[in-house]
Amino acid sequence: MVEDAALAATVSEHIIEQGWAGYQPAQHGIWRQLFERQAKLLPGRACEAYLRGLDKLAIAADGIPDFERLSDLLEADTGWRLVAVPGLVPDDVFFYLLAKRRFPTTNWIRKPAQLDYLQEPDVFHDLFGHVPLLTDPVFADYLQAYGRGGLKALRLGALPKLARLYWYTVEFGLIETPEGLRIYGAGILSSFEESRYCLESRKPNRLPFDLLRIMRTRYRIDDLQDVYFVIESFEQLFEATRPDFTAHYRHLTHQADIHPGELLPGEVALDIAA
């Protein structure tokens, strides 16, 4: 309990006001450019749960949304709220917030020269990419469970393995639907180039979701992905990650990491033409 209280105090040090009234017209203009470009591209590419969430929360092209308005809608729907942060927060703070159904949302927006590539998440990535799926009950529960698992992974020294799960699902996940592959990862949804590349290019491998395979697979943050993992449903994702990971971490200490572009013997990448 003392540790929880200390962590809660640390968390409060990283939470700030969004400062919505302080956004300049040029900053709202950048949001409009990004929004309009992605809104035209994503129908037929993004999963239906994401598109429904975008519509349900009325996230629009007008300008950078007010976190409080979105939080009120989210809380009534799935119990989540947004909290403003100045940028990336420490791992323990990040996991604690997710475990409490609080999504840390950056309050700054990229510069005009960064429209096509940004290594660090900004408000467009966080709001447009992540927040709509928090209206899906199963995905909302998955993200909370991930936060709880993250706090445990920190105690066990297993964070790199768990971070790969977040990367290949929440950030860069694909889902199989009756209509074909669709995007649910926020890192793709907020990227004009990767939204096309992940579904159209024959360069990356697309593999069925495999929890232990993902935890062994390295990733890079400075280029388009070499591999995507495909889930069948959010229910599959939640059920696969529900059990305690302690035994997985112990098993993986004896397993070599896998290069992102590598196929293991017997693996067959999914055919995007299928």
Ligand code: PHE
Second form
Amino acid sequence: MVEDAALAATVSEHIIEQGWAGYQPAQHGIWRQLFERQAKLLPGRACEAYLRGLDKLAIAADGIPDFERLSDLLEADTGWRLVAVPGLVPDDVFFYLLAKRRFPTTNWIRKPAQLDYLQEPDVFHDLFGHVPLLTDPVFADYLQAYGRGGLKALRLGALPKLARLYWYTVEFGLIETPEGLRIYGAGILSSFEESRYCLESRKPNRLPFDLLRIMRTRYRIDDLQDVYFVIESFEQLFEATRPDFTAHYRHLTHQADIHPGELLPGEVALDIAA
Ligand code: PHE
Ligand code: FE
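So the form predicted alone is up there; where is the form predicted together with ligand PHE?
In what comes next, the whole complex appears, and the chain from above leads the way.
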């Protein structure tokens, strides 16, 4: 495992201290503003597992959480911990951390002028958006499996395909529940506008989860999504992604990409109640 040791060394170069004591009152204030806005919106829109996780981890309006305190609660639950990073980390570092059940969490918070949309993750997106679901045992295993799959996809030159799976599940996933359609994707959960749009707008297509279809579908990072994929359960997601993707990647090299807003012949978008 020589390679693994080299990667481990690179990883430690990207991890920093959160510096919790250094946040200014105004920065905690931005957290509070964002938190309160989403907390009003998400009951009845976010999936139960997510809302339960917020509660279990005592993520609240008070201010930016202390990663160490939060990690102790989370580790006791599903074995995950947060590690602080200054921003996006290289792909191999990201996957390595996920494979070790370490969630890289950006430590800075957006400026007042950026309350509504950021292209780069900050602590509100990473922590409020992603961390609560890590208390769900099946989702927690899925994200670790994704990390291992990422390292493999890098070796196979298939990362662009696999990245779409992350995008359309971990970031922008919807889940069907007996009470109706709910959000589990962090990119939606941390966005004021998208958390209503994804459920209520007639504009985007909502399609049933389909692994190969997702890996062919491009995505946009600069606007609300044109398509969402709907899972039935985290078990479905975990089981569908468990097989070796090597053959899928080979197959996909002969398949054309699909535009985000495009429906293939025969595809029917799910209906939402008017
Ligand atoms: N089963 C995938 C592979 O062999 C790994 C994976 C698991 C990818 C879960 C994504 C999510 O590459
Ligand atoms: Fe994210």
